[in-house]
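So this first bit is one chain, no partners, the form predicted alone, shown in structure tokens.
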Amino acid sequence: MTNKVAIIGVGIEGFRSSIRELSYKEMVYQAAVKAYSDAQVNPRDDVDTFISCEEDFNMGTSITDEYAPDQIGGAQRPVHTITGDGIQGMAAAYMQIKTGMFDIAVVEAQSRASDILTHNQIQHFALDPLYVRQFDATHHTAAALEKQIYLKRSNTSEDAVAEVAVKNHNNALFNPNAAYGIKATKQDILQSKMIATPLRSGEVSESADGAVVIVLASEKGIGNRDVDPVWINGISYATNSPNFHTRDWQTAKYAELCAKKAYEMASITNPKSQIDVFEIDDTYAFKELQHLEALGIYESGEAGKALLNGELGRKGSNPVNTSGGTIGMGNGHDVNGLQRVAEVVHQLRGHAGKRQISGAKTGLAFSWRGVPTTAGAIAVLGGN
């Protein structure tokens, strides 16, 4: 027996622009019903491990960590925190299977964006306190710097970029799990309010609520369970530096070096011809054509094209961010990853609904942390 590892169980709860009926553990709590239901677990008895990933500052709570262990099962467990996105979170799980130490690991993610009244405040907080603060630049103002080096750098025009928001909110109408489907055209987006320009709010993802709960196991762990087994074929994560004066503005240089070893893992030569869907990043509507490019699915200055031509759509010859992308969905900061992975779950078992990609064998779910980081994870997945 190999020791292949599998996603065999995922859960959603949200996401809403806001969940008050819930607390946030009540909401991590249904999640993770739904995820061992589907996985056919019970965490107090089959779980080796838990990892939770959380940042305090999203989260608005002091050592979050703290609170993770009860609603996910893991209370007097091992159960570790990741401080980075969810698909970090799954590349660690791996790593443990891997190890031959544990056969069944969970993975949780959570945002609850409402409960925080100075979001921007607290992302500005987080850039360089000598050179980008004292200037009062926001973490758009940097959005926005890289989106005018990347229109310019590959003559991507600004109508392209206003598409990825028109597909990602209109491909959210058949997500029951997105916060922002609505039917959005192209005089929207390029007429909402200009935040830094070139950058506009219709470009931008809105925060939301919600929690993501994936179960890995390894082939043992899979055992007789009756599930319905992703294989994990390849998974990376990179940091560029997330330094103003230091960083690579050309490229998404964490997105070339996270794929460059997942690729391989997966003996992926063409992610073009040999991925059937794609889950990419698009916190800001210009970075899902950046990081397309950047992962070597496009050359630079070609997914612009690609998108106005069609092939981007869900009935494309490369449908890009079926469940509406993080602009759909809505930004739930580090379960981003996860809302990428999950999507590729429901499309290669066959169970995303009306907007399922007919025959999809395998999937990419590409995760970035968001302004200031350069930091990027990515999971090349297939089905049985």
Given for the second form:
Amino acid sequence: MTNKVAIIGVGIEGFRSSIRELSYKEMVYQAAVKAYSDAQVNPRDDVDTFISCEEDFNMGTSITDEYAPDQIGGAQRPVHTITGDGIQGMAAAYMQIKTGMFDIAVVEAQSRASDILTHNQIQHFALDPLYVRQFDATHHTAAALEKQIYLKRSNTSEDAVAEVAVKNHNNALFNPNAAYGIKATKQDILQSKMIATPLRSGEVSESADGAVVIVLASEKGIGNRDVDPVWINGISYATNSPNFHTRDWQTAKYAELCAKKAYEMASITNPKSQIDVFEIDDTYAFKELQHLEALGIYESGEAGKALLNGELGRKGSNPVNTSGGTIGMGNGHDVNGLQRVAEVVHQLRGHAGKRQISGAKTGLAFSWRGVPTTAGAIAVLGGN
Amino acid sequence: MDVRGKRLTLDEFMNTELSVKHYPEMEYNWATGVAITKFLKGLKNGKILGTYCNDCDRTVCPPRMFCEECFNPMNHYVKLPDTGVINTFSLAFIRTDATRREKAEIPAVIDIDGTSISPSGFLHLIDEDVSHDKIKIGMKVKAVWKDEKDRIGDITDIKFFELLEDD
Ligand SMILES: [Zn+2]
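Show the form predicted in complex with its partner chain, please, the one above being the form predicted alone.
And the full complex, kicking off with our chain again.
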């Protein structure tokens, strides 16, 4: 036994702009049932550890983690919460299995954006209270500040940024789990309302409701289950200094840092040629390009050009966000990371339907925790 | 008691130049979903509903869409009586804003009759006019409902539970 860790089950409920007919627990249950059926596990007997990724203010309940167990089959079992992106939760599960004390781990994340009536206020509440929150600038303003400097530094065109949104909305048309499949055009994006220069509303992902549950297992945990494992070859996460006056506005440093570690683990020296499919954070359209460069897949200023050349499309050499990304799927906040992992799993298993990239063997999922954070998490996955 | 440091008045505490105030507006609108929607509609109609799990052979209240024990779906809704048993209770003298009540409110966990496990029911109130020394764990209670026209599909459609036993 080499103590490798694989994803053996994936379940998605949603994403839709709102899921009002199910409570959040019922929505998570639906995703969990699918994941356990895929993984051939009974959560009540087979799972050693459960991890739920959720945040109190997003869920509207303090100590919200206490409500996590029932709907994932974790009642009276070891359960804990990670207040962060799903890939951060997956990293915790990975490490638990690596200790040798656990063989099967479950990671769950969810978004109930439609339960929140004052979403901008909740986001605004994440800004530093002493000397940032006083300004009546929305959280999107932080993204606008970043975009401004990214465009200048990388000499990326607004056309390229708009084409990211166009590509991802169009990819989503081929994904039955996507909330925002739209036949968008560059003009739609460029003519959308200005939120804060240079950020337009058409470049911003809209919120969605949804849940993803994934099941991880050691080789021992897989045993003779009839499953289709996708191996975790590298996984990491990093946070830059988040303060507006100390963070690195020039680059997505967090992406650079966690990618370095994950590539090392997965023996990736040239991500562009060694990885076949990419699911990369695009909470704001420019972030897809900024992240591609920070992750070392393109040199600074080259991601936008590659996009305009068609390289990042479903028929291109480096397909990015075949799922539709966060722009096409909808912004699931804490669940975005697991959604990206789920898409890579579908691609590597050859189960991605009309959006299948033929011969995909290795995939990368990278998630950013959103405004105003400077936190990112990455997973490099492979078949065999 | 001698406490080290300087005692601040409320005015000093709230208005010192060393603090920053922020009053967030946080509003939510939670979807009640399949099972709790049925439960709340039942209350509006003066009924307490539970669900029965075939695999565990047990009835629980409030109803849920899935059984947390066996993880199978629960689709079988049953009407339960509006009587139950006090699982545990307390005489509460403090409100959520920390002000003091003269007359105690009496929160109690009620196990609803017809369910198969304990606890299986919900937190509610005992009639606050009963004499406190009468209330005992294990005592039978019955729901006192609001008038039908005042019921809105909420747990407060039951005003409180009254004691059935008298000793
Ligand atoms: Zn059961």
